[in-house]
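A single chain comes next, written as structure tokens; it is the form predicted on its own.
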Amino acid sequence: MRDREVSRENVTELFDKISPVYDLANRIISLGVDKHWRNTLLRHIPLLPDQTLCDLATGTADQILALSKSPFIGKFYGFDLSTNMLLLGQKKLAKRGLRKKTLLQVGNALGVPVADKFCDLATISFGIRNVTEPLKCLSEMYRILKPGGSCFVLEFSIPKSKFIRAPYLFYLRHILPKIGFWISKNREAYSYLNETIESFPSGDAFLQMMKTAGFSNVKQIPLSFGIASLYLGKKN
């Protein structure tokens, strides 16, 4: 497999290049279950009320309008490092009435730009893997969170069954690029999204990889048979 990192350093650029089919991508490549995936989060938000979470690399937004439907959520920051997707994402949240208490600005998910403890959740959904230092976003994560704080990781993973592993498998190496080139016209960034998913640790590894950064009562939940996978730590 090719060295990637150079295009972590550029990932920035690349997701600008193709912010205006970005959502569009994911509901086809997905076949829209992308949808359910970010809405499972809101089953795992604590139930008490008025809490601040931040959303790192936040895209067009998307995790943030899946979890504007819990009550118990009163004020949403969003950052990412692509002024192209944010701005795509705050006229969705414009749509939504959802301006007032949602704040969506540049920001990198390895310095998060705000104070220690400052918010109750912490979350990034498919976007862990694009940084070039996945343990110092976690740190990062822990950093911002206030104590008893919760920190959720939505990510793709290498499912362990055999049977659903192989097909799977070929899908990322031969269907998906040529779906995503064919809606994006960019063959570098949907190659690129193969060779991230399965380079990134998952699993057992990841979740040694959130203790290392501080979190306590770390747990995975597979989604649509370890195809993703949700993460979920706690800030002691």
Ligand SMILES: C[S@@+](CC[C@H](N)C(=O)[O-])C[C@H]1O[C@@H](n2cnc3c(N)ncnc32)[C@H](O)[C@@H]1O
Given for the second form:
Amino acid sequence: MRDREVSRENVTELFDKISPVYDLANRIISLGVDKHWRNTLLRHIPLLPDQTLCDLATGTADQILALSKSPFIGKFYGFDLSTNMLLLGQKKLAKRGLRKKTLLQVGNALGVPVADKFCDLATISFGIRNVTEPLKCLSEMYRILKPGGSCFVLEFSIPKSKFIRAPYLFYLRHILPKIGFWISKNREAYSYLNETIESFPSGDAFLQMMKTAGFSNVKQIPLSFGIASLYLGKKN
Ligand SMILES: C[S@@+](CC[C@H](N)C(=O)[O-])C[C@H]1O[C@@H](n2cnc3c(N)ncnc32)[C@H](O)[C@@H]1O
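Can I get the form predicted together with this ligand as well, since the one above is the form predicted on its own?
Below, the chain from earlier opens the complete complex, with every other chain and molecule after it.
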């Protein structure tokens, strides 16, 4: 199944189904490194008081949890299409005593249910690859940000070095789908994962997409030899 053919309904159904094992699968598949990537984003949060953050495709709220360590964010909004992922996220936030600071809500990253210039920070982690129109999603992030606001996209990417790329692609194509199936008992979900990673534009192509959406000062920070990347952009 190619990602272009995956409809909004398919993606929502897929994540609703795998939600109970999503966090565990993430930890195992990334060998726990996703926590380090999420904390890298945390270190790039501007040092300004009481900022409002919108996290799109928030899933089970792991990115919000990582960012909740920042003393510079006063309020978190998380949006996702999958109710099951959000319910798990809500439980995790409540357990960490973050209920008052956070609001999770069903919401489409291609039509975020908030006003223009609503937030100071807009984030999406491992989500933009899954939305059917990534440029529209970036344009939404631009729309909801206040002038001066910052956009952060955390996403898998393809390493530039052929010494890393070859074993990584082998892992993606042959090992990851097997581990994913073993954990989730859902074959579709984890073969979909490797296809979306391989077909999604990364590096300069993604930075160009951010510029097209209106962002300036765009920058890519490769993480773990380029297996993932943090992309940053500013709204002037
Ligand atoms: C790989 S998960 C990432 C979850 C979370 N951001 C994280 O860092 O673990 C992708 C999420 O994107 C959500 N998603 C896909 N398309 C979406 C859309 N158009 N609007 C909102 N959420 C969407 C899925 O429901 C799923 O929860």
